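Given next, in structure tokens, is a single chain: the form predicted alone.
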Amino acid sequence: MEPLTWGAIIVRLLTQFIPVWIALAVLFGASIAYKRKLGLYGKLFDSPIGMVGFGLVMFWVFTGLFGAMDLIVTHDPLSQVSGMKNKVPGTPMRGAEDGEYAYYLLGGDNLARDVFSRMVSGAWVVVQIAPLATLFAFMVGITLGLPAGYYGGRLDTLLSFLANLILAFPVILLFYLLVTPEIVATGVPNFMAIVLFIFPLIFVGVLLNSRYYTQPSFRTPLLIGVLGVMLWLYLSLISEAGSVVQVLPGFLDLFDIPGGILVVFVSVVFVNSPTVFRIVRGLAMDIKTRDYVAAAQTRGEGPWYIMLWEILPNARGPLIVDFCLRIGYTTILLGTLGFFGLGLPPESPDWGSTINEGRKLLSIYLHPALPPAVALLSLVLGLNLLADGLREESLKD
């Protein structure tokens, strides 16, 4: 078979990507068609800036996920072909078996592995970790925030202290130190992820208690499902097969987390969350003088109440920018991870680890760093062009 020209290259990509297409097109038209009554969602969609944004996101989240689902990639990312080391793109490989793609789309690494279809389950990778960490990292900087900002005096001093100190480190070293196999021995990584998963269970129990708690025959059995069940999950996050940490037998545990991604997925809750803490504290102090705040006291309202049912929603607009641009810092942390070396295990297709492994023969091939340079690029594009449509959105409010 004769090598593909990029033009056949170019054609064939589109098409391994059609349910990619497919999901975006209907995902934009319901979206488009029931704006008006998707609020601050729907109103994305008025924003050229933010519909471009979006679209970049999710064309990556559904290419992780139908990556994953084995629907977009054409060879396995981990397998190696013989004769196909640092193969340009288009290369056909020799002797392909019947039901096997025949080419390497964008050209084989230093191991013989396919760029394109590691590029596809880095996606996977990026669209697993990134939005779950800063979502814990979200969870843990509003439950220690908003009580900071509302009640000042020590509370605030001390916790204000705790979040300055973490910053104070350079992140680089913090996670060289976290990463060390000496460092990950001790099980201080499963000890951190004890105290930061906890912080989920507290939010929910106390959002749940502030707002039903003058309906106690309603709120008692939510409380006991709810929390009942996030705490099996709790637990199945943090207990690991033959670590310090092992709470639940094999038969209950949800999940089989490899060390790596979990010190990974540690790290970064931790150096997220002091960032997280010192907006939700600003936007609280801020918000607490405001008259609806003290209509709240008057009617006599909890602490948490006003903190969680009043501050809390009028702060959504920054914090909903800051979630997304958030998810693109972590992103890019990530990929300086990989890049690295450090977490992830050698062999994850993860971008930046991908980057790394291609960089090394830059000056001689462009193809294996090149693909997850510009989805890195792409992603992280779009995470910004989606916080700013939705604070031009949110500013119209």
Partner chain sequence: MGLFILRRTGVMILTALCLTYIVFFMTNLFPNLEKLAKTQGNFRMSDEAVLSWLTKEGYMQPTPVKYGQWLGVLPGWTLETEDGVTGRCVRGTVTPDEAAAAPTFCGILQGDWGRSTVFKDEVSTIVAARLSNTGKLMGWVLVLMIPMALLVGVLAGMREGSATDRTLSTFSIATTATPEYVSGVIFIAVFASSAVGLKWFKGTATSAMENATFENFFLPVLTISLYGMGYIARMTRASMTEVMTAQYIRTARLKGVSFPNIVVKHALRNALIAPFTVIMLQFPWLLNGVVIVETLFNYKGFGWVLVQAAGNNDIELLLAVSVVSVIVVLVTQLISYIGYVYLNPRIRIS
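Given the form predicted alone, state the structure of the form predicted in complex with the partner chain.
Left out here are the partners and the other molecules; the chain alone remains.
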């Protein structure tokens, strides 16, 4: 078979992404049709920059999802095919059997794996970790930042000192200290996971309690139900067979996070939370001087009710914008980890590791390093544009 020309490669790439195009078209069609009823999300579709950003982000989200469902990938991202080492894009596969995709669309890397499939599977790694890690960082930052800003005083001094302490660390040094196999063996990341992952429980517990504590007959069952489920998830998350922390017996343990991913997750949350803390603290200090807070205080509302039900909803605009930016930053951090070969296993298809592998032969072969680089760039760019669009639209109110 002849190698494909660039035109043919592009056509085939576009065809390969058909499920993503359909999903994007449906999403955009529905969103634009109902945009007046969708609040801030709907307003996003009034801003061209926001729409471009949202499109880029959703492209990678759908790519990740469908890639995980085996719709887009052409080959197994880990399998090596003899004779395909460092082959240029569009090279036909030698001895392709029926039912196998006959070409390496974006070429092969130095271990003869398909670059295109690895890029698509890399999207799934990012889509899984980045938003969730950012969410956890926000839970930690909000739970600590609100009281620090609202009460001020000693508590604020102490928490701010701790936050600045973490921020003064060079991120890469921190990663090297946390994410080496030797440290993982001591269980330090597992203990950090215990501390960091408890914050969503505290957050939800206090959130519900401060709202409904006047109706004990409703609050108690609600809290028991919600916290019970969350506690179970929490325990399954932190307890891991064969590691230092093993609290749940195997049959109760819902899922096991592979060790490498848990460590990466913990360190990314750890690095992100102090910045979120500072933002929330600043917002809380600003908003607590408003009249509606004074009104709530006069009504006799408790401090946690004021923080979580008066201050937090009014700080949502900047927080949503920062959430988008921070997912992008988390993606960059994940890439940095991969770039230094930390945490994730070396054969993992995530973008940072792939760039790191590809860069070693960069002066001769471009194709293994460029697709993951462009993918990462476009996803982070999309998130930044989305944040910009959201900021613009939320300022219009």
